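One chain follows as structure tokens, the form predicted alone.
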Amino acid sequence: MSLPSSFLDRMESDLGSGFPAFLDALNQPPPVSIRRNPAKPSIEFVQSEPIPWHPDGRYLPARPSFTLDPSFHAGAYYVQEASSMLLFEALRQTVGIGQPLRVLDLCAAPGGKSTLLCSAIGEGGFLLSNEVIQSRIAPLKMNLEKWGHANISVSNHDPQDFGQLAGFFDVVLVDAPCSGEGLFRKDEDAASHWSEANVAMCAARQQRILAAAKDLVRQDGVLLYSTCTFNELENEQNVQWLVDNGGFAHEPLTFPEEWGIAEQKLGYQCFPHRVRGEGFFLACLRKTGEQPIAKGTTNPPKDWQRLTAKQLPSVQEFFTQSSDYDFFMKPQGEVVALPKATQEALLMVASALRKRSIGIEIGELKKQDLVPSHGLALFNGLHADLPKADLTKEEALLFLKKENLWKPDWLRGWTLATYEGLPLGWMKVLYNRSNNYLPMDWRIRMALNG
């Protein structure tokens, strides 16, 4: 691998006697790791090994074809770099796991850390997953829909647009766009685009994001700052800026020595020669200064209408606990379910941000019948007695290529296509055929023998 000389000079100066091992690690194949979804049926991988800092993280001995695994499409696991899962341990030590927290993932796409956060806070918490780049919203929403939780909202805003939500969040994660030094062995393009000027540009952009993020954390709340790079300019200097200007104190963490995580002056660094993973920097900061109260309303959007008593039964039959939700119809006929437990937070976000989606988008009503959405098929709260078509792996892959399947013993009507207990999507089973309702954007495009 060809690396910039100025980058190598800096790393040699920083690492000293560890530099040869660092270089050797960059010439090794990157480890393969996944994180299982605890809300879905457990998937076991042969010869997998646990990742010590996440209970659902696993190292795989080799990289399989995830595209040709129906469980992946069903959201049974997320393919995530192991070092970045350290976020779970940071949450455990600072705010606790399973708490009903309000959390913002400010730079969220493609969604790996958002799915981790969502599982860590549990259904009683609320997650707002934001991405500023419009083209990255669709894959972000896809990954969150696969995860199947109701307590997530997605927004498409610049960090500076969040002013009305000042002091609203218990935890804010800024996984900042960076120079990507920690991903050089996974992405050679990152190395070819690296320069000292780009590092300086990234550091300035990160500080701009942090300047907006710092005001969104409630008093005594936590800001988590992470990058996939090694240099002090993007990492510790930005943390120092927050301490000096944002009303934060650095929050120390404790890791077992055998994990190999290097403690820095103001954060923690994963190096590929010390950790079985890529380069990753993480710092935790506790809000010490006072924050204003967020502004907004908890009223539903004015153009939403509650479903009538006549409309409700055809929607409620899809839910295990329909009494836990309020159901609304949007102006174009889409039906949305808002979980009562997090409705106040959802509606505050809806009133503060224009480009956002809240609640479970569950389909459209045609007269009194619901045409269910794909996201509803993947939702963890589906009624267990809905009609199902249990598919073999070969059949499941054909379904995921959007081919129409049919068997004479399948019940007519809306039917869940499932694989090993995992819903994949909807079929409308008719007398002698079925229609596959998998969205075109979700279909497998590669050859099944590829």
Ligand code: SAM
The other form holds:
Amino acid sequence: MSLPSSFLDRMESDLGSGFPAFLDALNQPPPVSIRRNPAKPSIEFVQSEPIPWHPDGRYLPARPSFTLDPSFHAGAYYVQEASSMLLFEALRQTVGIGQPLRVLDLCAAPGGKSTLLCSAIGEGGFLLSNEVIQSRIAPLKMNLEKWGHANISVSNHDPQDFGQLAGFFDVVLVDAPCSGEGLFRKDEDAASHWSEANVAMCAARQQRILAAAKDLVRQDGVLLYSTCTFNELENEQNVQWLVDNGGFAHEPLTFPEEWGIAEQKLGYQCFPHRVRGEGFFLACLRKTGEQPIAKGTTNPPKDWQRLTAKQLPSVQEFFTQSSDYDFFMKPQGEVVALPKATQEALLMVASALRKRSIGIEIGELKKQDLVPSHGLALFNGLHADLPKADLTKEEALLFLKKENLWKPDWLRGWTLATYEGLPLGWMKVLYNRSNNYLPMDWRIRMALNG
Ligand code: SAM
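Following the display of the form predicted alone, present the structure of the form predicted together with the ligand.
And the full complex, kicking off with our chain again.
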């Protein structure tokens, strides 16, 4: 691999005697890892090994074709680089796991860390997953839909647009766009775009993002800052800037020595020669300064209608615990379910941001019947007794290619196509055929026989 000489010179000077091992690691194949979705039926990975810092993280012995695994499409796991799962340990040590937290992921696409955050927060908590680049919203939404939680909102805003949500969040994650030095062995393109000027440009952009993010954290709340790069300008100097200008104090974490994580003055670094993962920097900052809390409205948007008593039954039958949700109809007829436990927070977000979706869109009412959305098929709170068609792996892959399957013993009507207990999507079964409701964008495009 050919790497820029000024990058190599800097790494040699920073790492000293560790530099040859670092260079050697860059020439090794990157480890393959996944993180299971604890809210879905568990699937086994043969010969996998645990990732020490995440209870659902696993190293795989080789890279399989994830596209040809139906459980991947069902959201049973997320393919995620191991070092970045350290975020879980940072949450555990600073705010705890399973807590009713208000969390903002400010630079969220494609959603790896958002799915981790979703699983880490508890009942009564919610996640606002934001991405500024519009073309990255669709993959972000897809990954979150697969993950199956309703206590989320996805928005498409610049970090400067969040002023109305000042002091609103217990946790803000800034997983910043960076020069990507830690990904050189996974993505050779990252190395070809690297230059000292680009590092300086990234550092300035990160500082602008942090300047907006700092006011969104409530007093005593936590800001987590991460990059996948090694240089001081993008990492510790930005953390120092927050300490000097944002009313934050560096919050120390402790890791077992055998994890190999390098402690720096203001953060923690994963190096590929010391950690089985890619380069990753993480810093935790506690807001110590005063932060005024923004006031907002918690009324539903004016053009939303609550479902009537007549409309409710055909929607409620899809839910395990429908009393936990309020149901609204949007002007175009889409029905949205908002979890009651986080409704106020979600409505605050809805009133503060223009380009956002909140809760889970569960389908459209046609007369009194719900045409269920794909998101509803993947939702973790779906009623367990809905009609199902359990598919073999071959059948599941055909379903995911959007073929219409049919068997004489399938009940007519809305039926969940499932694989190993995992819903894949809806079929409408008719008397001699079925219609496959998998969205076109979700279908497998590659040939199944390789
Ligand atoms: N957190 C994501 C995950 O774990 O899947 C990865 C995020 S990636 C490192 C950084 C994200 O920041 C990208 O999706 C990028 O589009 C977004 N971004 C780029 N410029 C930005 C800006 N000026 N402000 C905020 N976000 C930006």
